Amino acid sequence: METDKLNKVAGILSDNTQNTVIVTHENPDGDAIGSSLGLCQFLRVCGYQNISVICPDDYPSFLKWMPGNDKVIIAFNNFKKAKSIIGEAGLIFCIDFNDVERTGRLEKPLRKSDAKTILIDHHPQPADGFDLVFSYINVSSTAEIVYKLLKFIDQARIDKNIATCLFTGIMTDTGSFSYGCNNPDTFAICAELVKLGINPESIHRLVYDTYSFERMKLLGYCLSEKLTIIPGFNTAYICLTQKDLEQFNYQEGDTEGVVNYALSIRNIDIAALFIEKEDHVKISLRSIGSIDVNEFARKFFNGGGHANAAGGKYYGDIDKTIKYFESAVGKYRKGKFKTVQTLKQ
């Protein structure tokens, strides 16, 4: 991390009287929540009183045990309050997204704000318009960047609660250290967090071993009834309608990680999950190796993310979405990936 940027943010944070807001992207995940709560608690330890964490919408219950969760403002439930807080802010941290359009209903208030903005993120191609940018795509997670930033400012103030939140961010964004974690720094940071007294085994159980019975039944249904392979394109997908979700009493977060099961099939290197919403279809994409689903999502689904994990939206019914996806995969394979060896089914 550039020393001049670190010194600038340290200077900005020396004023703990300013109204400060931490904002996540839509459908916040473990990295977004863990990074935001860890940063928020650090600033409180530093004497910040007027500080808020705002999420555009709600997030899964398996993330709501983290220290500081009870203070998070969900804009979907209280948009007027969220908008007012953003309007009065002097400093805004943008956490785990590369463009304010990723904040959904908070985009307009953020664009209207005169506050100084600091972006902390690890997604490629960050947009312009931020006053200070900490964007590094070669790190495991935004939580890892936040840790390095806090360590530079005042390592002694990083306590067990802060460490717990940041470890959760790193753990979830690497799929329990199964991808995106080939840098030794990631494990060195986790070792430092463990030294602060966190319990990795307990954290893992709280995130991954607290699913509902209905969620497990939904997973079984996805694999037995909804999993489809596109012959010749080494691609698999799962498609869920609103009726499917209602059948299993769907709760926010119940489909988290489901797309990865499709990618577990031998010779499959692109996986997708389609979830029917009121006015669009939400798409989650995963890939292996050199298959760049970030580029795919940007090109075909007005989305983005990482090279091997991305998402997007399609404004049409779910049948049209699937047809469009199958066509897009065919075009993309024949074009961008024409030099990639086709695997045998």
Given for the second form:
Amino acid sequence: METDKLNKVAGILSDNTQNTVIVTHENPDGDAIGSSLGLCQFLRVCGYQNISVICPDDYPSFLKWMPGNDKVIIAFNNFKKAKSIIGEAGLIFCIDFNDVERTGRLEKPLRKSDAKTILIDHHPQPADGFDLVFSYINVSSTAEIVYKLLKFIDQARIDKNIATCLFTGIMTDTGSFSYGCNNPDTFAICAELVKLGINPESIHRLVYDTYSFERMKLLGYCLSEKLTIIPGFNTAYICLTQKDLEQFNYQEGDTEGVVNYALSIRNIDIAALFIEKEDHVKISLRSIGSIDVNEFARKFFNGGGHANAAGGKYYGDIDKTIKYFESAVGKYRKGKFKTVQTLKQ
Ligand code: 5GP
Ligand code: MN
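Now show me the form predicted together with guanosine-5'-monophosphate, since the one above was the form predicted alone.
Below: every chain and molecule of the assembly, starting with the one above.
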């Protein structure tokens, strides 16, 4: 990380009297919440009093145990409060997104604000308009960047609670150290976090081993009834209607991780999960190696994300979405590769 930028942020943070806000993207994940809560608690330790974490909407219960979680403001539940806090902010941290449009209902208040903005993120193609940008696309997670920043500012103030939140961010964004983690820095940082007294085993359990019975049944249903392969295109997808979700008493986060099962099939290198929403279909995409689903999501689904994990939306019914997806994969494959490896089952 560039020393001049680190010095700049240290300078900005030396004034701990400013109203400060930390915002995340829509449908916040473990990295968005862990990074935000870690940063928030560090600033509190540094004497900041007027500091808030604001999420556009709610997030799964398996992320709600993290230290500091009780003070998070969810704009979906309390938009007036969120808007007024953003309006009074002098400093805004933008965490784990590359464009203000990723903040959904917070986009307007954020664009209106004249606060100084600091972006901390690892998604490709960051938008213009932030005052200070810490964007590193080859880093496992935003939490890893936050850790490096906090270490530069005052390592001694990183305590066990902060370390717990940051470890959660790294662990979830690497799928428990199964992707995006080929850089030794990721493990060196985790070792430093463990030395601060965190318990990786219990953190892992709190995030991954707290399925409700219905959520586990939904996973079984996805795999036995809903998993489909597009022959010749090395692509697998799962599609869930509102009716499917209701059948399993769907709760926020219940479909988290489902798409990865489709990618675990031999010779599959593109996987998708379609979820029917009120006026659109939400799409989650995953890929292996050089197949860039960020590019695919931007081109075909008005979305984005990382090269191997991206998402988007389609405004149409679920059958149309799947047809469109199948034709998009066909176009993408033909455009990108001369030969398509045939699927061996
Ligand atoms: P997920 O499939 O877990 O919802 O998202 C995977 C990745 O894609 C995350 O990095 C997320 O931020 C990004 N992503 C998901 N949906 C969208 C979208 O509609 N637009 C953009 N730009 N990124 C998305
Ligand atoms: Mn992230």
